[in-house]
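Next up: a single chain in structure tokens, the form predicted alone.
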Amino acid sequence: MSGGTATQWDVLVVGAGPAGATAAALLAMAGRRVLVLEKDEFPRFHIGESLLPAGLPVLERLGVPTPADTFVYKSGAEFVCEASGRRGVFVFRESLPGCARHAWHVERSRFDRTLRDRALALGAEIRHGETVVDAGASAEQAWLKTRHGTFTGRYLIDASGQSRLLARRHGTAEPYHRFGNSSVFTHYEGLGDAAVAELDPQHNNIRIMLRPEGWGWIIPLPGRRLSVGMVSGGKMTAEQLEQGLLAGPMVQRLTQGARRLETRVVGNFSYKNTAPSGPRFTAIGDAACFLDPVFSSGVTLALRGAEAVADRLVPALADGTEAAPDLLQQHDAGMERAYRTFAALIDRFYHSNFAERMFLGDTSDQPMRRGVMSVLAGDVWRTGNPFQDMLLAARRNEHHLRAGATPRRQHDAN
């Protein structure tokens, strides 16, 4: 069929990444007719390779396999300041009860394809090479327009990632100026035995590298590969990565004898869609909010947000109430709590000495440590976490976070 006008779908989804594929899979599992339009062919390269424990129940619910060529065990995070020689290790098993005790690092091209394949197996229709040029919803129906035709349905889910289709169309994307806004990264393959041993296959912690120009990551990936990158409030270049993090002793040691792959630069991120849902539409994943990736929250928020939307949408479609303006009001409030929590933590990371006190200092006897670990695990919808309560009570207001100073890491390198 050359278009979509003759077909009435229950749900139209823009994007087959983690958010879109998860929503499509759960809706199809419930017997709903779902059409997903994805502009890219899979597999495709993507950053965002470190998951949090809070996302694991969604993968288990979907029945997603975790083969070794896609998933690497992750026990926690290690914060490192090479200039001072200080470091702090935080493992997920230290968090408050109720969340998984580990997470995964993933090869994103395979991970995204695995989620896509699961949605297909459950009955969703996914079409690649389909670029959505416009989308919207009225009181009667939702619709998508591509170069090949117009598709109509009862509900629209924008999972278009950083393309943020509906936020651009509605003019509702507001940036977080105080967070990082550019990154540069590369991969290495063929790591040696010494590097594999240092990364420790029993733990495989992500390394968060605290540096004056921003922060960096070192992530072990399947097949003796390593992801290395930097995030900064200013414009980042490949030369800055080479002269900074890549020249440091840890990366030099881990990548000895390995082959460096392509270097990529990404800019203009950290934003929030201030109107994420309405009658017959919602935005999920990065299309709803993209925070600075320092605490690896992106994919986990996408998985959990997609699950929550599907769980509210299935009964609404059955009852014929999917056009209700307040259908996702409770969901939006829950996601807002998650965004506010991570936003407050990120703001403290950039604009206070919190990272040095908490992540590099002696926190073994601090009662807040378990609460910190719960937030780092993505367990941000719970109650009874005094650290999260403190973040939400003392956080700077949203206007302050989306305006003002350019982020500048304030850690003591001495």
Ligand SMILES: Cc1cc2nc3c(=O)[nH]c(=O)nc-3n(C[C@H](O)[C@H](O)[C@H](O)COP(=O)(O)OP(=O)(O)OC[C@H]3O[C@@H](n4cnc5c(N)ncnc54)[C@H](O)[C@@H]3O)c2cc1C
The other form holds:
Amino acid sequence: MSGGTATQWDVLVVGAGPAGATAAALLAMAGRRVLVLEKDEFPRFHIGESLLPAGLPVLERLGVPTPADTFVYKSGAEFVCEASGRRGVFVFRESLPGCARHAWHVERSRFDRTLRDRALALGAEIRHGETVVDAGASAEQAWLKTRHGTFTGRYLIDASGQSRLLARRHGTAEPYHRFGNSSVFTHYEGLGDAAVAELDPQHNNIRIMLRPEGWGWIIPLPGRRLSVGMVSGGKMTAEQLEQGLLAGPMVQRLTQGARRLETRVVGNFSYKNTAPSGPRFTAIGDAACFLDPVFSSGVTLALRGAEAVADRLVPALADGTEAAPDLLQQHDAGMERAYRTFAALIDRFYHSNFAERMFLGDTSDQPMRRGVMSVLAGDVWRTGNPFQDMLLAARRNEHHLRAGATPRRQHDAN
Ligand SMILES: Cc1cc2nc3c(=O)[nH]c(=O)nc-3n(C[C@H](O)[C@H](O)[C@H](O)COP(=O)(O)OP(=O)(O)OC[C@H]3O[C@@H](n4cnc5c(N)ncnc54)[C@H](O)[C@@H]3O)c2cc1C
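Requested next: the structure of the form predicted in complex with the named molecule (the form predicted alone having been shown above).
In what comes next, the whole complex appears, and the chain from above leads the way.
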């Protein structure tokens, strides 16, 4: 069976996660014929539950509802070192002006389905159970293949997440060796009243637990559920989670009487696609870059990247210039700025005493603190943030980020 002709589809999208669904929704909203092929049936489990304020305008633009069974209000992040008892709270309302003052934690299976449903409602065609086995683009057309045949269109968007279809095909995925590369996590349901009170329903900050082997997260989810996980440079196991974060006093307290669910391990995840776009194709979301999730940047970068691509593609499709090799040059530079900002912060998190000093120490330097908060909010395309300028200027080169020591967070002697 042939999936269509070059004139039938304007845009072919691989994957209906946050990146693919957002791009498809915005393109369909602009009247474009979009075909999304997604290998899984929805709802399906996905990790990545804590969003940043910078992603909220995209959700508002798409008209995504925020019901309480999917979204939990998040006011900021709390950094905790159980070994020393030190902690530091950073809330988004402290950030520089111009960005939303809060974010959300989401139940990803519902969140992803909601985004998918918006894309469908806006007119995108989405086919589930369709695994794309190969995809590419020539000067004349974009194409992709499934077991049902070949589909053609005017433009190809790779939103395949960590499958990173095009990066694999082109051999352009470069790992970040110095970042976390493996994670083990689990969920709890049926949290007690004391746990809900401790998590503070008015704020629901993500807890980022600073640990010698890396870091851990504690994220409150809708319906008295909790997400708990650890990230490290080495391959992680369920035993490490049990003997590490789960054995600590905070998780013990919060999960008393709660039921533990499945434990999952994911690995091999910090990398960058060094050639994310070209004539008639681009990669967005995790297919373009995945950074260690310590600062919860993934979904927000996926939403913002997808939006920027759709906004550039709509006029190009209208005037027939979508094959221009430099179509996304400016967009790629913008995303590069975002990746470099987070990469520089993550590198410091693992390889200096920065985390202890900044997140657990004396952060009475208000302008710097506001700048830190803006980066933590994902507001990384703005100007006038001295902290971000410092990160970008002082950041060591790409080679330095890609090679070198396995991350084990350095600790301040104090
Ligand atoms: C341990 C961990 C913790 C994280 N925590 C956070 C967090 O707190 N906050 C945050 O923002 N992000 C977090 N992330 C990152 C976040 O999960 C991703 O950045 C986000 O899901 C990216 O969205 P996406 O649409 O690019 O990819 P995905 O959500 O992965 O969607 C890709 C879709 O493509 C489909 N697909 C793949 N290959 C094919 C194919 N060949 N054919 C058809 N369909 C295909 C998949 O089934 C999937 O539905 C975390 C990630 C990890 C690993």
